[in-house]
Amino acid sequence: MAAPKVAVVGAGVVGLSTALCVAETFPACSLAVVAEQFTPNTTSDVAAGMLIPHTTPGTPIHVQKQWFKETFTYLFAISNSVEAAEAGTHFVSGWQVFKSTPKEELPFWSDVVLGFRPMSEAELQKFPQHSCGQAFTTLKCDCPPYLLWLEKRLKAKGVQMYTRKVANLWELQSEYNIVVNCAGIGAHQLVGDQKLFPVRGQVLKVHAPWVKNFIRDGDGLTYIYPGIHSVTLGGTREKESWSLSPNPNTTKDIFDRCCALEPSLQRAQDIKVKVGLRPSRACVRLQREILSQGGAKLLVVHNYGHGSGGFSMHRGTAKEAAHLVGECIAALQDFSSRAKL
């Protein structure tokens, strides 16, 4: 049988990392990434890229923890290497603060991040509106650098990149044996997934190089995440909103909320407003499917619906998607050997 031809649809953090896992696991594959948008125009470019997981109700906690741990371990190694600057990955320490005691004393990821502990009374003096908090060190991926780094790795492995809008997965059936759907919110239209919905996020990217520590309000709505070149201030979670236009009132609200947590941000400069649509559903869709049409078959692997957790889970879900691609390759070989009988 000839080398399997695999197309990954989508070039955000999930699509590129899935393509890289497939390329690493099955180097004999002929692999391409097909996407309407590449960095800097993806949803991943809007995201802060912080590794702080959001619990998804439809996925077992032990699975979410495994995905997070694999992602953290992968990025830890990059951040601890000469690649760190180019990849835009770095360690960042800070605080998650609460106005009332959280129901969950220890989040499921507390033993994956570094140095997780309750905040001291002295630290809490910085946040007079909050009664308790947690301090820890985690990892952050800056975009576009991280996406560009993934693209560079893919190109070095001979993976082709095509800018193209795919309206239907069947368009790819004549060129590819296996299609991996990492289309994010685009899967709503691409495969008609009615369980997938947007959660609109508006953020500000500001120049405030003196801010070195992250601060996250425990409700997850207000956050300050320092990156290499800018600080991300957030945010919003607007379910079922498809608008990509910045809202000036929201911009002021985000800025005021963040300044309440970190007053020095009032001197921040070069404020840029970004909007992205988080691809949300009750659980990540990570499964294999065989599509049939007029006697023809198309093997598909789905990997989308990460919501707010795309960066926190991307490498873990990419590894699992690559495993499913391996099952598809075995099925192709089975079809091929049967056809020869």
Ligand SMILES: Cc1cc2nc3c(=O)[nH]c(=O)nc-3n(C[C@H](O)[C@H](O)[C@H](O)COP(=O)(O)OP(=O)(O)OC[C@H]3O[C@@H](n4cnc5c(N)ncnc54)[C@H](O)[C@@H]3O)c2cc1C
The other form holds:
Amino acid sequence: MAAPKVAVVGAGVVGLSTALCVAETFPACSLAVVAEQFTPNTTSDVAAGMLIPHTTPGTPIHVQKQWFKETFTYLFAISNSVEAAEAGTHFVSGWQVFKSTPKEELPFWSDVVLGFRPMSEAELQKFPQHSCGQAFTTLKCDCPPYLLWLEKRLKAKGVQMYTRKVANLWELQSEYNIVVNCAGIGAHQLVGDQKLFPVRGQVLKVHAPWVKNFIRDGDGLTYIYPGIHSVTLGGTREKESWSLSPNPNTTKDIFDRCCALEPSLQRAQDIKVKVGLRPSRACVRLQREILSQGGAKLLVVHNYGHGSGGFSMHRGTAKEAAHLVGECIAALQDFSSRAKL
Ligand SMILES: Cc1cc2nc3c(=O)[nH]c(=O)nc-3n(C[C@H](O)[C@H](O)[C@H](O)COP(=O)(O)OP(=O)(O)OC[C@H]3O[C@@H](n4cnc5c(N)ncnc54)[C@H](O)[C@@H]3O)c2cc1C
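Could you please show the structure of the form predicted together with this ligand, as a counterpart to the form predicted alone just displayed?
First the chain shown before, then all remaining chains and molecules of the complex.
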């Protein structure tokens, strides 16, 4: 059988990392990334890129923990290598603060991040409105540099990149044996997934290089995440809103909320407003599917619906998607040997 041809639809963090896992696991495949938008125009470019998972109801906790752990381990190694500056990955320490005792004393990811512990009384003096908190060190991606770094690694492995909107996965059937669907919120239209919905997020990217520690209000709505090039101030979570236009009232509200947590931000400069649509679902769709149409078959692997946790989970889900691509390759070999009988 000739080398399988695989197309990954999508060039956000999920598509690029999935393509990289496929290229690393099956180097004999001919691989292409096909996407309507590349960095800096994807939802992944808007994200803060913090490795703090959100719990999703439809996936067992041990699976979410496994995805997070694999992603953390992968980015830990990059952050600890000469690649760190170019990949835009770094360690960041800080505080998650609460006005009342959180329901969950120990989040499932507490033993994956580094040095997770309750905040001391002295630390809590910085947050007079809050009664308790947790301190830890995690990892963060500066998103556009990380996406560019993934693209560079893919190109070095001979992966082709095509800018193209795919209206229907069958369009790719004449050129590819396997299609991997990493279209993010685009999967709503591309495969008609009614369980997938947008959760709009508005953030500010500001210049405030003196802010070195992250601060996250326990409900996760207000946050200050320092990166290499800017500090991300958030945020909003607006379910079912498809609007990509920044709302000036929301900008003011985010800025005020963040200044209440970190008053020095009043001196922040060069404020840029960004909006993105989190591809949300009760669970990530990580699944193999065989589509049939008039006797023709198309092997598809879905990997989308990462909601608020695309960066936190990307490497773990990419590895699982690559495993499903391996099952598709085995099925192709089976079809081809049966055809010869
Ligand atoms: C404000 C905000 C802050 C966030 N902060 C964090 C954070 O700190 N940590 C974290 O883990 N997560 C965070 N997230 C969530 C994270 O951004 C997403 O989970 C992640 O970006 C999803 O990645 P993706 O690759 O699935 O989607 P996208 O980045 O949206 O990529 C989808 C790709 O598919 C392509 N595509 C779609 N439809 C088609 C089509 N029909 N044909 C061809 N191409 C198509 C698009 O052009 C694009 O290339 C945040 C999100 C927002 C909005």
